[in-house]
Amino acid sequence: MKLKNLKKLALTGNEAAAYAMKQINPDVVAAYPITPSTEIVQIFSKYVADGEVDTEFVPVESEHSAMSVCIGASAAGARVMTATASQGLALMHEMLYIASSLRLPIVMVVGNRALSAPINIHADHSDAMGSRDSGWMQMFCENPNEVYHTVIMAVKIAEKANLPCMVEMDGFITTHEMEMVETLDDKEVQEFVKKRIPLYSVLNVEEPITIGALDLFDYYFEHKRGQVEAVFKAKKIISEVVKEYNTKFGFNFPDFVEEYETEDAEICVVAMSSAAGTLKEAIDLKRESGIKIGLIRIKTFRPFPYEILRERLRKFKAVGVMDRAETMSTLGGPLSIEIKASLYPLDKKPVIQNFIFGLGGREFSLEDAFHVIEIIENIKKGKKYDDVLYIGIRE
């Protein structure tokens, strides 16, 4: 049953994330500001200064230090959150692996931004893709409303799975876009996330343990295998928590994928984050001219929902995959490569066309979306293209 006390607020993605953090009231937030996610911790620090939360706010000298503090606090049993972007996420890289390997449910909001060089402060997914194999769950949001609710769900998901989680949104597109956000009551948020029950605490002197010790060829392999198993089991936890949230508050947020106009579609486009909104508009218009096109938006990229994608994509004749990052592997974007791997066991599978777009914040326009759909439709009819096409780039 949907609650009647939902309050609509005009918020940017950054404001929505900070507001959700305020309602969660974490024990510790350690942060170093970086564009375009600076506002998240800036706004949250005001909540701290005004006494609206009980959080211990730790301003540090770098993003590496921020994640180090988060790791220490989480290992002590605290509920911990932070935010970063781009070069900041890259500077945390060493510590990301430690956080996940120690099974610490830290929640971090990431304003996705291109990595240097050249210096660029606008959106693409190169920062997130650089961290995709670090053992963190990654949930990509289309708009500020989804950011707000995903931050709340991420806390419960992370703490049930005992794995850290990134909530991702496109820099300066979603981080600074303002829209109406349906917010919950503070009490309802607290009742949903409940109190953290840590897997362990380094402050528990009754049961002293060693964490992060030297672990050579004798046991390292087994410990990594256990971590992999935790990631597999996280899939069920994600589905359960999202279902609980939707049931309790009357929403319909996706757990792993959102389908749009796919029921009768012959061709499909796969995308993540804000580009999905542009594609939905283009799909509506193209359907009026008789093109049966649908969209699958990937919400959770890690753990990767290969089972769902294998089942949903097998019926299409042609599929376009939108990547806002390059792997430099000469095989195209990371999303496309993983989807191709997911479909490989099928005897009959669609033609996959990779599109690289929007690097460094390059606009993905409605005309670009039309162009993508036209190419996919041509592939369905038998036309051949290069394996990777670059959309919106100057010739």
Second form
Amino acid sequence: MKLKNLKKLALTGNEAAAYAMKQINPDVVAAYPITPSTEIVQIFSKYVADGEVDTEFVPVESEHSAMSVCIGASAAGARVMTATASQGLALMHEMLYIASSLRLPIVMVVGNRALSAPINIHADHSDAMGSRDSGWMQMFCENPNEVYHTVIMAVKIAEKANLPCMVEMDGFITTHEMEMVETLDDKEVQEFVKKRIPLYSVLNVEEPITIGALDLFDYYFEHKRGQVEAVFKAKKIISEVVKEYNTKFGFNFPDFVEEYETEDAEICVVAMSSAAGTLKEAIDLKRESGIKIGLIRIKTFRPFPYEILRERLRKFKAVGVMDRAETMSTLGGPLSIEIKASLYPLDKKPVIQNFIFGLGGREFSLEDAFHVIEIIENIKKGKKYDDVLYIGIRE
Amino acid sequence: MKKNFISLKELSERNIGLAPGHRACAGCPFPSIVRMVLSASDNPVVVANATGCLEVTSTIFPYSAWPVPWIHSAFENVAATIAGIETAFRVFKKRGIIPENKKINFIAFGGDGATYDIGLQALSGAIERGHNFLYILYDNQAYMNTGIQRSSATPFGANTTTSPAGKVIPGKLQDRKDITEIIAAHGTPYVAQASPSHFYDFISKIRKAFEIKGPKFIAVLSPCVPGWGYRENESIEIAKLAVETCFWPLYEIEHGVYKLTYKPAKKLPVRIWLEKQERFKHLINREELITEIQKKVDEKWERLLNLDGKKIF
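Previous: the form predicted alone; requested now: the form predicted together with its partner chain:
Zooming out: every chain and molecule, the one shown earlier first.
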């Protein structure tokens, strides 16, 4: 139930992210252009130029410096945001670990894109999966509307958890897809995100502290153990903030997973981001011919909701897991590996079928989604397939 | 009295520097360099430090030798890190979170690896964007922290573990980059070279830099006992000889105007400086190489003499 009439704007994913950033009006944005997320910083720098925000915008000379400026500013106590994609995220890799380990709540919008080589500018999750062990929270959005609201929620989640957070969407598919976005008032956004209360500030000259000291075998392990604990605690924070947001503004955004037609389902498909939209459509159509299939969309991939997935997936006979990335380990995609690990303690568990799809922006069509559903249905009936199937490819 | 004057008495009374117990090698001059920089500031300072000798020897957890706010994040990004801090400071002032009249001097410390090599891009970017900070390069002319590997600051002929003096190759075959000129070419408002041996010259430059808005860069020579190969009590003497031989001229470029801040009464042959150091030992009987080094020193010195007092941008 909507509590009020929201202002509806037709926005692309990039525009939605930039608009949310405008309403948040962060202290510092440091960014470097990269397809397909360039527009976010482009639009945001226009907001700065037009005085619609009073954020300090730092147009850096690389993504490595973008994250380094973010780290410096965040360690000074500032609310800091940025955006990137693909090679940019890869170039930041070193600094991602430092941002999370220094417990800096930086929010970064990522337009997910394939990694080189060969160079490709279109959607897949190779970039995001390369940073899955970096200690960042990672929230994957299905459409521009979800991007807008997740960016706002991410600020609060990150600052409560004192951990950085990526808000991710599929490159071009979502970054450039225009749809109606239900927006809040500037004031509502400001009241929701409030002011950042930093753990520490390097600007505190009265009580100086040392940040980023050399930490050897006698303490490093304890610090890492503490960081893991912070990530565990972040799960509760994510649930609380999403609940608060939904209650306050009358939405029904998922915190960790969204379920679609799972109630009476016998089989299930698990996916993230825009592919879930295609799968929902395919599920509707396949259900008409009697296939009882549901979808679980993972919204928050980091921290990984293994407890929820273990409980929700146990009842199915067969589960298909959609991966828009390869691990090059020969074991399949990252999501399928983690879901298999999540279900391992169960005595009776579903057959897990991994599907790799959409690399480098290869279209995931309705036909492809039908194909996936048919295979899962066949598995339910006892048919065997290779451990990893590649969908929508010339082989 | 000059605006940036400070008496030695006042300076020694301030005496802000690394606390005792840091793990720098015996004889290493950078604790003195840090003390000069921190004590020279009339305002509170915030320090960002690149990965390197200074960082690892001064902050082994749970200890820290730093009496001021200090941050280290990575090797190649100290200029970007301090840029982020300085930006936050500006926005906090703009938004009334920090009073408008609050003054902080933002200082980045980087070694030669962090400055000439891996961090050059971040430094160049931070200067181009005009952040208000002072970059102190403590130049020991090689990757000393990892065990004396050549950097682009390593002078021609120097023996390092990755430019070893062998039977065929006499140490490093390339000249060092002239980092001071590279930074000056950015149109940086204040650029200088200094030496801990000429400490008052160094301190005057630091104080002048703090008075100037925008990016400032001071390259200070930091001789290295194990890396250069000399006795622990000789660091300042070695630094002094680098200046007296004109291998390391003391000068500044303030808003584009060159100024030699020290001219040796008698310019000593570079051989005297080279002979003092193990890293050049293999060159001592190679007269042709010494002549080549002397020629390069002479050319650079002549160039500076010609530029002295001139405005280049």
